[in-house]
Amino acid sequence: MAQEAQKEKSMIIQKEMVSGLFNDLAKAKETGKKVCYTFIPGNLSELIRVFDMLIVYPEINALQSAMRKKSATYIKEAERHAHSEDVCTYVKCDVGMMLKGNIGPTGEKIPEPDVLLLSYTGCFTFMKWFETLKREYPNAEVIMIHTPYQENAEMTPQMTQYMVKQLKEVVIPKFEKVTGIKYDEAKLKRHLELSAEAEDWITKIFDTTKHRPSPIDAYFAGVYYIGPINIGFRGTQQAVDYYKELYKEIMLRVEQGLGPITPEGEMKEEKFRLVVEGPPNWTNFREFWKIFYDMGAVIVASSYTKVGGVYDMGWRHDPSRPLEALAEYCMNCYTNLNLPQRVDLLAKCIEDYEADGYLTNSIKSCNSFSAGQLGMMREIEDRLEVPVGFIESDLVDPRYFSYSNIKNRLESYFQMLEQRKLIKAHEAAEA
């Protein structure tokens, strides 16, 4: 019988804030509150709030039904819908949902959009799958913001205003529109401050895994980390507040030498510093993590942390330039950044963090991580002489998830990782 899981607190307090946004969308009919559907990278969340909108990101209904074991079922529905094998799985998954009922984790029913919010970063499929969704929901108004791609590793005052342009003159007025509140600048630089707030926060969180042992996983706890302020909870006292407990529990871990808190328990000896690219397989999280912690691979910075917003290189929202820093927000996620930038800030993590290797957890049905990630493993080989690794699983598919295929490859890699390490020890010595 598995052993029931060890949550921290703010774990706990997470659940609460998770569970009344839930409840809050299963009355919004009867409060009258208007509601928006969006995704996490390149989220308005700050100019939604503005005009008091409820906010759904439909990929937090797809990974909240893999955890909750429900995604196959969903998945099926959508195909027998004819969507094809080969479409996103997050897409799946969200559909068959809603062709199902459209119940939420809370087991309410999740309410229809009254606007379908597209900031377009970096995910052709998110332009589908809206698509499909605006088939579903008829009624709902429909936006779609352009955001420059990053290509060449720049963004330039004509890019900016390039998307304000669109915000004033696009969103704002249709938003102004669908919810009848009128666009309040002062508001929207309030959310703003507060969003700094938490993304300083944040940023001071994974940089604890400096500390040897790390005192979190910046992967799999990581994921748990960043959901209040990749679910509409950035710009609110609420993210600030939990992201300051949250520090204070993992800095007491720092002074006692704790490493991290997983499923099972407290990881009681670190041996390998990891730094991984791509999302985590959602439908066996958890067995996925204990083969990590079993043994003693402790992640110690991830790109699926920075997918809705790449915070530890320095970037904040502004709240004197509220509108150009939405603007940038968007084009500055990770999505939106092209191969070489995504390099580069995987390099660095893996300097910085001082990581034994870096290991790629390919998804079979996302693109937007998927292409390139051979590339960019081969350059960080080569660059850092780290040693690398592969695996491959999908988002919220089970079908696509082996055990025994991703253990297998694991242990091969962290025996390398070990025989690397007695090398070096081995060269030491003799010096």
Given for the second form:
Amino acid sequence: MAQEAQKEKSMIIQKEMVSGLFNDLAKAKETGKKVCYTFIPGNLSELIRVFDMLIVYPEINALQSAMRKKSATYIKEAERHAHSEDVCTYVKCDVGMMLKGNIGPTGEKIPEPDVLLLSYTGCFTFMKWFETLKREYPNAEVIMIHTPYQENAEMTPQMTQYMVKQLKEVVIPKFEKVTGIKYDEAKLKRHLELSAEAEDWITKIFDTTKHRPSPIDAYFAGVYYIGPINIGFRGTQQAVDYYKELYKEIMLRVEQGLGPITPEGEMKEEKFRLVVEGPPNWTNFREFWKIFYDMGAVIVASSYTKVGGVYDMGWRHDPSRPLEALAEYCMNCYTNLNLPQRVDLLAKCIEDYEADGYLTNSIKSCNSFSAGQLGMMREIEDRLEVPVGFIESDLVDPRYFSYSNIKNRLESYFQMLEQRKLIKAHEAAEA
Amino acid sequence: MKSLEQLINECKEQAFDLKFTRAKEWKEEKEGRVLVGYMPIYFPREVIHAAGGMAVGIMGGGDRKQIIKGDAYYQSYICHIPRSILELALDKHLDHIDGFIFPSICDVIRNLSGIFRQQKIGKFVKYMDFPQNFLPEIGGVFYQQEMEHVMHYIKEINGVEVTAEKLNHSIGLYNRNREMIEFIYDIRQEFPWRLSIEDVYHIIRAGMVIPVEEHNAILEQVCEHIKENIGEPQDKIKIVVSGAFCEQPAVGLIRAIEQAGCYVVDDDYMLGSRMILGDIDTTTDKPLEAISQAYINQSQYSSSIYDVHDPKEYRLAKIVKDRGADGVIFASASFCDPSLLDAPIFQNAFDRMGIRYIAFQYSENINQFKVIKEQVGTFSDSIKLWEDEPVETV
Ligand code: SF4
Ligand code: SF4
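Alright, leaving the form predicted alone aside, put up the form predicted in complex with the partner chain.
Following is the full complex, with the preceding chain placed first.
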């Protein structure tokens, strides 16, 4: 189909970007490029680019391992080495992969880090994770940049200054030391300009779910869309080009009145529009998605696509204040928002995208998301009188994905949504 | 001077008074007094004291509070303490407490601050971000700003302006408090039979919910008592308990460990009261800076402090050595990420160093510990058997 061919163009660009990244990593030793491990939330891609380093994201390796059905083995390996059953499975998957030789998703060995950059944003486990990695890689330079939490729903000048000082006096000097490259602010500004541009495009893309039918699924397909902006391409022309192309393709779907593309082709009928809170399950990603599209449910917004940055409230990297922009970016990632802010953001999504329901996918091993989710759900239910649903799974531990449980729960939830629709239609007809 | 038994009984009552009666009375005794609740682990209580307030440690409901409402807020795979704290709040046990501080120890406590905000509990809710940057001019300054923020909240309630003089006085009181607590541990290192760890626990925990002046008076007397050669030594090994710094094990479990053949010569149950090692300077005209310096330079190791520059496994190994302990018990609250994620770091290092350990998990509301008692008993027996083997530490 013509639409699918166009869809593929952006997919091809993305594939090329990702494989280029892994190729560069595989050749890091030959090219002499330094390797920096860091996390997605609060990632300082633009700054890392100024120092010409290659980036490894341990969580991406973990989720890729899960999608390739390798995570169970890695997790067991970590558990054999004293890791508890009950902690974040991303950590265990990563540790297990390392214990088994650190072979990455492409089958190549992932190079060891020269730098462990912990931009400690929105999740306490990140800190423990890097404490663990530091013991495995004693020669790596460790850099911690502490991101204050938006506890009072604000980024105060003091918080920003605290981060800027860390950037100036800790992060940048250590980057200079490891790479031998001098900090070039003009270069950083250029990257930040491109970041802001990519952020504009991705905001527009996720905003297309306003249309009926929604041309995209903002969760299951959304996780692919956020790839480039999150995995180191933010701040590059490549990312801007990718998002432009993607937007063009999506708008074509809008013009044609088409729904989202699923792994089994185009979704024919949009029955339910949902906002989803919480990360997806990666071990059974396709099966999980299928339950939704088989039922005609499309996700019109999700919190997970905001973990690497929240752009829909208007915030952008500002090249005229480069270090302040990096600081604010870190502070403004989804899991660094306090619970009332998260509720406001999701409530806005429900209203803006006219969602029929609000669904929580609670991840067993992720306290950063899960602790407090039930309170958030109650508040949204009270405030918007929208039907709420709740399912449980895990990110990368297949032991905690129960297909039948999830399917049963979702079926009941969709029945409830269906009934509510009928009642509403009836009320409207009577009015 | 009161008898030791009398003092212990008083502390027992205070430590688990989930209605926080003494704090409430204290507040009512004088106009302008403020109560500030704080969650584990640590908060510089000096700041609240100097502002005319009293810090009230909220350590959860343990096995003494039935959870009915709290469970509706937390999934089964989240530790127990947030639901019991919420239960206390929803059952109005915390109504007389003016504001609440949530120190940055983990995402659960962090997000609990959001639930308190959502439920509009207290006049203020402050998530207290402790710095993870340990340079005085960066992290130190940020920490001072965080403390000023708390002082600002209290001032909004009672109008009290904190002066350097007041703060130095408060620091002095807490210095004395910590000094006496350490004295108790030092005595117990040699003579652990003089005071059981259960009694120590009650004595220190009581200090979290009564005025520091009153707690100091109790500690003075306890210290006098244990200078005497009291109690009978028993054939037990010496161990250190690590990992139980937030959600607390039931008292029955604390007791069971000693009953199963171990003298606990150090622990982190009440880490917050012992976080700062040694005194904080009371002579400066910048006492907030002194508190922040102490946090940066004199903190005990903790799961909530980024440690790559001062690895925790060596810190704990040093405690084991200094206390002359035979081994370590890693006790973690179920689903406690900070404690459980530290466990492999400790255990892998201790395997290399030849320090013996066992590990188990508990939940504050569970008071059945037959299996744990057996495990501890076996551990103690095995160490006694190997008594002659040299143990290599740091
Ligand atoms: S706890 Fe959650 S946010 Fe943190 S590293 Fe694990 S999966 Fe990511
Ligand atoms: S018990 Fe552990 S996970 Fe639970 S609140 Fe305390 S530190 Fe956090």
